[in-house]
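As a starting point, one isolated chain is supplied in structure tokens, in the form predicted on its own.
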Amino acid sequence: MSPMSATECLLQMCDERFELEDYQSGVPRWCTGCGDNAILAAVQRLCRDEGLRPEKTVFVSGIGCSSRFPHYMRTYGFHGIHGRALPIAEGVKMARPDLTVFVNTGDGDCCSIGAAHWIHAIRYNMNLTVFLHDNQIYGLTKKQASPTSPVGTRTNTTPRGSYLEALNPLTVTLGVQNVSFVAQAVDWAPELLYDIVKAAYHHKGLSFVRIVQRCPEWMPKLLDPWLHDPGRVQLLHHRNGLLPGAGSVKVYTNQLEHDPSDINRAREIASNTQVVPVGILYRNPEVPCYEDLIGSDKLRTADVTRAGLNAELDKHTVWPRESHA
């Protein structure tokens, strides 16, 4: 274990204790009943439960609404731009493992032109908490099919529907090498969102959590019939996975016992599109991370930042002439 700093010691001393309001910056500017309002309340509720220290963490995006995030965290944060969010928070990881990183990223950013780096962080598996923003539309540059729309679904680019079965990012991400974590949640079922993003958290790996969400300025009545309808929400219980409070077990009778330690079923349950499953579909915290593989934590001590430096800085330093007789 790596010493702590005389500041870090002081800091674990005073017994901190953090508040949401010492997680908020701004307020956000995403349209009203619009899904990511309640993935930044349960993930702030989410920094203060677990007293994430605000200069320990950062929070990277690509672009589209869901990549507003790091704008609304007063935390670290860095914009990125579309579909390069997870190069760009492995770059943080490899840098300062120290650090806590989460990506928010979207339906677009993600799983279109992002999708290249989507599949090599699954396989890379490096420690980053992964939320994918899924509101099955382009929203910011209002109203483009993404790949996840709905066989079908009008927009500006597919006047006459598109023509494509949608991608299921759960059966895309259960199928690379290397998978560690994949879960599903909802954004109108508040608890449940929690108790999975919590659960994301803890996992040591990339944690790969879709969230169903709501978009009701270009796609307002698409979920409604799993609003309307509790049972075809499917509730994933189990005591190596999530085990649901009360409320949420008398709301969603639809339960379903999973073992998230079985991939080849977690497949099965992921391709039915007959109900939306909420819950860990799986988990393996056997797979080792890449930043542990290649001791990240040992090629940025001081000793090698200082010689890096150096070298770099004499490139360019200007040598005095030697002087002539």
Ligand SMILES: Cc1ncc(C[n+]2csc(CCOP(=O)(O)OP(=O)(O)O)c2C)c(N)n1
The other form holds:
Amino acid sequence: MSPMSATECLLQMCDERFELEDYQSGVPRWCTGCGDNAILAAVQRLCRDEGLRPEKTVFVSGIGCSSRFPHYMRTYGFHGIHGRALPIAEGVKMARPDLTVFVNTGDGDCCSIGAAHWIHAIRYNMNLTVFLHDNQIYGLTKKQASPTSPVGTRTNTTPRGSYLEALNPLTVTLGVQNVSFVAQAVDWAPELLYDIVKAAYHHKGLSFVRIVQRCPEWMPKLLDPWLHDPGRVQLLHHRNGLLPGAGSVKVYTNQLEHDPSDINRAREIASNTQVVPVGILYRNPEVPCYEDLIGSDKLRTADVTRAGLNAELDKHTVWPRESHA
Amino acid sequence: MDAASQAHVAFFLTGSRPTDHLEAVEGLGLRPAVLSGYRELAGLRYDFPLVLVANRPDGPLVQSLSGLMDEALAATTGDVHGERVRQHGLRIEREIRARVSNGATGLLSALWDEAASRLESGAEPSFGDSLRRVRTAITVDGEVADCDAALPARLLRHAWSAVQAKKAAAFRRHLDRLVLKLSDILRADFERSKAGRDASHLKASVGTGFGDAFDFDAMSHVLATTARTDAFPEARRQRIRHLLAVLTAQRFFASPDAYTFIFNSCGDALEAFRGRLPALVDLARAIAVAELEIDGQYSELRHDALFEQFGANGLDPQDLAAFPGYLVCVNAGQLPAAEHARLMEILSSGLPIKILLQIDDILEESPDGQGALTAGMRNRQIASMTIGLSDVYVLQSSSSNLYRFREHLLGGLTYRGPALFSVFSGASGAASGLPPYLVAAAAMESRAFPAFAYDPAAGTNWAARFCLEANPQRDLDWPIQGFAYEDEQHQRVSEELAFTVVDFVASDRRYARHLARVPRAQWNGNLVPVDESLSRERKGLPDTVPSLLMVDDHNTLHKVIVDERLIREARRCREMWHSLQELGGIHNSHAEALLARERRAWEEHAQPEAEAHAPPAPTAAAAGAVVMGTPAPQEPDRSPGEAYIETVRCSTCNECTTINGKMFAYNNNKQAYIADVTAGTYAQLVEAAESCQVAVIHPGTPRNPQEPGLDELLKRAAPFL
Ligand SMILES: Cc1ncc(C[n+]2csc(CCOP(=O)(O)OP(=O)(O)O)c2C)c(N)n1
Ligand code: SF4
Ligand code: SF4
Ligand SMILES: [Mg+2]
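Previous: the form predicted on its own; requested now: the form predicted in complex with the named molecule:
To see the whole picture, the full complex is given below, headed by that same chain.
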């Protein structure tokens, strides 16, 4: 990295500073105890620590409890339609590559109705930071089984317990061509959550973070075994990956050194259902971003825009039929 | 000691040649024996001539003719005609090389055509076909340059122009973007103004086709009464106009009356740089302000004062990096004292000025003519001295090596500070009939002019910055070369000869009187090679005399002895080479001393101990130890029984803050702590501890012994203490 010039330093000194409260908007309507609160706190911390300018930052979401996230951020936001957070975010990024774009999506939103968009967004690898708030249930609509609900989960749609094995969002993502960043966090380990959110933000390309999120309202006991036994959290660390803070190292003693450039090992770790691996599973900064592949640095002057529009419209113009002489 | 040997020793000590026993070398046209194979350079395939590629902005800047031909031949000789095409291809290469060494200049394409038309007349019919095949495989073109006095400046100008062209294109794109965006801002401002909403302007913007379809007066009225009219302050408008004026009037890049940046004098370059500095500062400021303006970030309150001061101290290298560098080409032989001072001023100023210091003669004798190479030494040492300034990119190379050093040339040109390219051209004409290429190559080979590059941007220490790689056999004092000849009995004799600085000096006519030819009959064991002689310390009367093998124009072998003055110079040259070696990490005396010390320590202590104890097996825990990112936060001191929260583990779930927002509060990371333990009851502390999903609330012991139901509460609190 080249050092900053004196001008850049001075300008940075003049930059506005933001506090956590500057990013807070309204009072979250999530239930007390909901894991979404922890995610909100970590993300607001990131925004403050990275000095993200609110008017240059966008949160895009679909529908669900988790998708209310943009309402609570005093930045730009787009509370989209169910399952469509990713295509909307891609459109925003394509038109305004200068903006920092985050996506908040639920397990229903992303892995059920939005699954097609999910797969293709991974493959397009646009520079977005995606948080999958995975509470393993449809929360907003009051407890229906989601693709990530464990087999046997009793819900309004599966009163005798769900029949299918849960889908694993990590292995699915790791199976898609062009995947460039996959990590997992749990809402109840705030220090790690913050570290992972930060690493995801710094990755250029689509960073996909699955956050195991508690829904005390509909799934109050679901995650207790994990919560009460820190040994079931498997802390992934590596000098090229996450260097967890001393506090985390002390609590989470089940540790595994994992080089995030090794995708096969990442898939193996992601498949283990006995423990929750927490950390960076895979990172490959070399995968090109779609916007860089097709973007052009040609200046869009008024003339260029006009010529482009005319060319497009001419394709659909019905010309008067040529007279037959 | 016989009379002949006495004469040899006397010559060695005094430099004065007794007429019997020894002969003068003047007029013999001698050259060092190892150079005997390089009579006709044009017949050899080597790096020269070069093609200064002009039609490949993203490809290599310069290619050797032989390299180009090899690529073309590899691409064309795959079929049955392969061998024929190869032979014909090499024939035209030889012809072009010969023409260039006879002074022909021009584009490769033109030289090719000339060479082809000469060779084609009278050649076999397939010749034309071969040439066409090879020619189509060569897609690059550019001036052809031989290794002569003009080469260093030609090559450097060529590389400089290519670097500038890239910079200029990027700069132009940047500038065009700024101008467009600033104009957009002004246009948006206008569209919202009264004039912009005027019916006639609205009509004009709709165009002719639908001119009658709208009621523009009504439209204007609607806009005037409903849309916002927050035009921006006049100050901003003026600021943007001023920015546009500065950006469009700049003369640094791709402008019709652009400045020149290539100079033949350090003084002129400095003067130009200083004269243009105010304009440069204006432009740099305009760019910085424009970026902020476009981003909607410019705040008069925060930025006005800052930009008023902008550039008062000049610009720092990072700020300057986007602007053109300057190139100065000077010849060390014609450098007046004032220029010398300017040169040093530039090098120590940190300014982005690149200097080519061309040296044609490194053997200039000192005025007292005693074989002391002092004057030449001064120019030779400028590069080494400049390294001491530590932020100058320094490259020293013979011109024969410049092609191999092309990446380093580019490195110096793209480096953000000053650069010095000290190049020995070999073109003084003082050597006995050797072409500049050979003189230059011999200077490098003999350590008289070693090649090195010092790149301050490459790292923070010598190992990263300094590179000595280009020199042959750099671990040795002198490179060793195999040499074979035929003796009187027509038997082949091979020897290994060290090529020393004395060999280099011996081919220079001006030093002939330091040499004396020994007639064949007097060759004896006391005549030892120079390198051997150098490695002996002389205590008393010398019993050996240093000698060289040289050849004349007919490749007849001669033995020549050398006087002590030259040997003294050679010793100095070797010392200087040793210093460079040390800087380059070869035989580094500090490292060697350290190594010796460690080895001694090991032998005395560690080794016996290591042998006594078998090494312990590494423990599993040590193998997988986690390297930690952030250290653990300091645990605050707490009195026993005090209630507390493990704040760093709080997951912001709102449970406790909902129970009592005064007792529990969030810190600036939105994690809970006990803000005021007196603001609530022990019951609330216990309830919060129970509700906390991550169990990080520790209620401590009750403060108020009167609180009702304490027995029950204490039981509930027990798991959280
Ligand atoms: C097209 C469409 N189909 C169905 C719904 C109903 N709906 C709203 S939220 C939701 C599921 C949300 O689950 P999830 O994405 O996991 O979010 P959570 O509430 O769990 O955070 C559904 C099915 C909808 N809003 N739109
Ligand atoms: S229903 Fe579940 S996911 Fe939704 S806000 Fe409540 S706790 Fe959170
Ligand atoms: S209850 Fe626990 S996790 Fe929730 S806010 Fe309070 S301390 Fe934090
Ligand atoms: Mg859900």
